[in-house]
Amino acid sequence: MKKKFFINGEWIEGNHYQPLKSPYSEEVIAEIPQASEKEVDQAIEAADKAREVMAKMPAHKRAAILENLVRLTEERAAEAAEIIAKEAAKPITTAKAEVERTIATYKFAAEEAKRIYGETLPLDAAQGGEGRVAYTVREPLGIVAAITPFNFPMNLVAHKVGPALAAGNTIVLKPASQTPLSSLFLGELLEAAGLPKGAINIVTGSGRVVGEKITTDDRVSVVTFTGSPAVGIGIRNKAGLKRVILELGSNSAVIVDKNVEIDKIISRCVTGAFSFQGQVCISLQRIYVHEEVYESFVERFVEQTSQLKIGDPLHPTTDVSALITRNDVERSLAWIEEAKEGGAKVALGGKAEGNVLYPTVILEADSSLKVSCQEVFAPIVLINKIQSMEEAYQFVNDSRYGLQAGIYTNDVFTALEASEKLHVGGVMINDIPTFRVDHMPYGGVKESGLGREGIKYTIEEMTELKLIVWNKN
């Protein structure tokens, strides 16, 4: 099945194609066009021509288009989930949940399109400001270049496309090479939803060609990227004075205090660690458990993890399926081997079958090991013993990253202390760091990125604040 680019409201064939293979079966599921600089330039030009149309479009019309998109996605939700499951090897139950979240994200975008507010300023608060009226408005920045990852090929695209359209911007979208089908499906839906030609342009291909061009082109005003820190830092260095929004790496941790009822939290922690094979930006990678409940926690966690069902992503009972590439399987196995050589114990898993890495639980891992200090993006979790909360805070903060962290405790003072001492973008009290709903501000500190996602907050990133002052004197 040969796919096409979506440029200026038209479906355009490419000159060069690459096969797209299922990560699970390794069968070819589509032929994907690979853009040259020419096609990328056409996409930017189309977005540039549509800028004025989108900027002048009233808020209620932008909202109506997004509402149409919601309705169309709801009508084709089963098809959308199957696309995700096939191209990303995301278990179908998890893929269905992603589609539901995608629908919710576009609903939030439709609502927020109608409430992009400014404010009035009392200029007479300053000497010399008498007799003047001042207010602010928010205006769209122009072209948004969106570079999206494989792990949430619909919902993380929605977190860029939704606010961009709500704010009246135009878009050039470069989806991840492994998961372009979800974005091309979105192109079909937006075409049917009544979006003006050129308002979204979808260009598939390599980051070296497509990503480089949209990052450096002077017509682009905003670059929003989700992916690795190395690529994100490169984008920021090349983007010049463009607005840059980066959601980068993480090795999220949860702390378990001694007064917690372990049985109540095990299921939640297992889900946080192994949902979509651990290929989640805020996947639970590190667990620090107070020594008084450590043995009990490990025993129950390993027992429940061992019951996870491995297999075909299209099967409704599958919990864990293939990693996105064979290279990721080999890297993960190498990191597990390094952990064993470094004195850590593998309590469960540590093996692979095809592209499926079995859920792996590692104990007593030193903080310098890759499974601890880097982002595993695989079904691997480490559980370490702590003697105090202060020690736990130090372990969590001893990281290049700082996206989200969690703490389970029944002590309100410990919870407040953790919220202050954990150096991350979001602290989840009595929950795993993997918690996210789509309208909350989401983003991190350190090498976890810049800016915030969550529709209202992204709209602020994708608009310019303008001040208007009237002199009545």
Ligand code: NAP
Second form
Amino acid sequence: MKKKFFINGEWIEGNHYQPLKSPYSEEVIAEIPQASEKEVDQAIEAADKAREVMAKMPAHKRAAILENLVRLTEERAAEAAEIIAKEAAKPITTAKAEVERTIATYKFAAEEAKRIYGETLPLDAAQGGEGRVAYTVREPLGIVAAITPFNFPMNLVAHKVGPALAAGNTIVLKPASQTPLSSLFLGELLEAAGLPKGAINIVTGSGRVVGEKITTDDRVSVVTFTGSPAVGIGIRNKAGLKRVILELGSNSAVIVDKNVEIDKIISRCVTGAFSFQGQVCISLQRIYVHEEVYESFVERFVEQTSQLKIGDPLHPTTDVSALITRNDVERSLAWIEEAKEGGAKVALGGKAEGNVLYPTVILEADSSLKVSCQEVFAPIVLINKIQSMEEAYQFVNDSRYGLQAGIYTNDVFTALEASEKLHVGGVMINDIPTFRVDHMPYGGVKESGLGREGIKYTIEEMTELKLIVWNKN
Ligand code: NAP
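The structure above corresponds to the form predicted alone; please provide the structure of the form predicted together with the named molecule.
Every chain and every other molecule in the complex is listed next, the one we just looked at coming first.
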């Protein structure tokens, strides 16, 4: 029950502890050590000492450690899913899917560890470059500080730990305060996988204390952060010349054209809107439907949403469970109230029981309302009528965010036009914006962040390009 930090290959007790409660049952599930600056300093020191070992480790060995991690995670997959379900209130079927994806992410990392290539350059393309041979290599940057959110406590950690180790870096990991157990579990697995001591250090505690120290410490070379824009922007402002990767929020949208067969896309849209209670960075928050099919879309969407099962995250049939905190329930209810006062219609939901907010469908919400222009991060979706695709692109782009967007259309020219006009990191043709597999480049524009995840792309961000020139003259 009483957990420990993982520093320099050792499990270390903290001086201060805080109870960790399940968001659904509100029972205490563990006691979590709260790091002070001193423990964070020890973790950075351990990561600093391990740098040379990791940088010198051959690629096949880094890959082998990651392959061991894959095997160990597979062996303990059921336990892993239960940890996620308990600490995050993630419905168990969704938690199992996260564990499957985590395994895939580490597999990609093991593979990518073996193909970190450079290139040769024809220097004689420039006058004065004759008689020279040039090539590039990619070198590890050193210490990667990883700060992670609560919503995918295993797979989003994997998106930082996997590429950092694949590239030969060392890590100080600070998981979200609500979901530290998944990261501590990873520490156990990496210890058993044969990772040298100090190559990963896991410090739990408040974002302000731990996050502040690892963001500002000179020994750290990269800060990779996934979380809310406000915290991400603060990190970027404090990080100085460190490399910073930011995966931030969004209010993702999908467009539905008039020629689309509505029945075929409803269940996918419902899943995109309500999976893990809408607490997914690419959750479907805004749906813009052509007026010719609007009524039938709304009718079928509301009908399917009303069938979602609400309850205990550990129950195998549960679709929707508790929000991460009581505050989020209250915030969501206030935003729904604002939408009603602003003339929008609540077609379904709009109420809460305990920490569970019922799946909520809002129609014809003005784009200035919080449920539209801010990230709701709750089981709330808007469905608005549009008259033309041009109007839809404007609505989608009228956002501080730009992570991913989707469009359903049978017209290839409209699809091409949308792929050009939507200002986001990824456009999904004939799919919801919520689509993600773990090797694709993933990240946003505007307040959705900086840099890309997806193992190969993260490795580029976590390595330094070095040029070597041989003079044969
Ligand atoms: P959050 O509140 O921003 O927290 C994220 C992490 O930052 C936590 O570990 C948190 O620690 C830490 N933190 C808090 N204050 C800090 C500070 N001053 N300095 C450094 N670190 C600090 O986000 P969240 O509520 O966990 O996650 C939800 C957000 O993440 C949403 O906006 C969502 O869209 C975004 N997200 C984005 C992606 C993506 O790939 N683009 C994926 C998933 C989630 P504590 O927990 O101790 O406060």
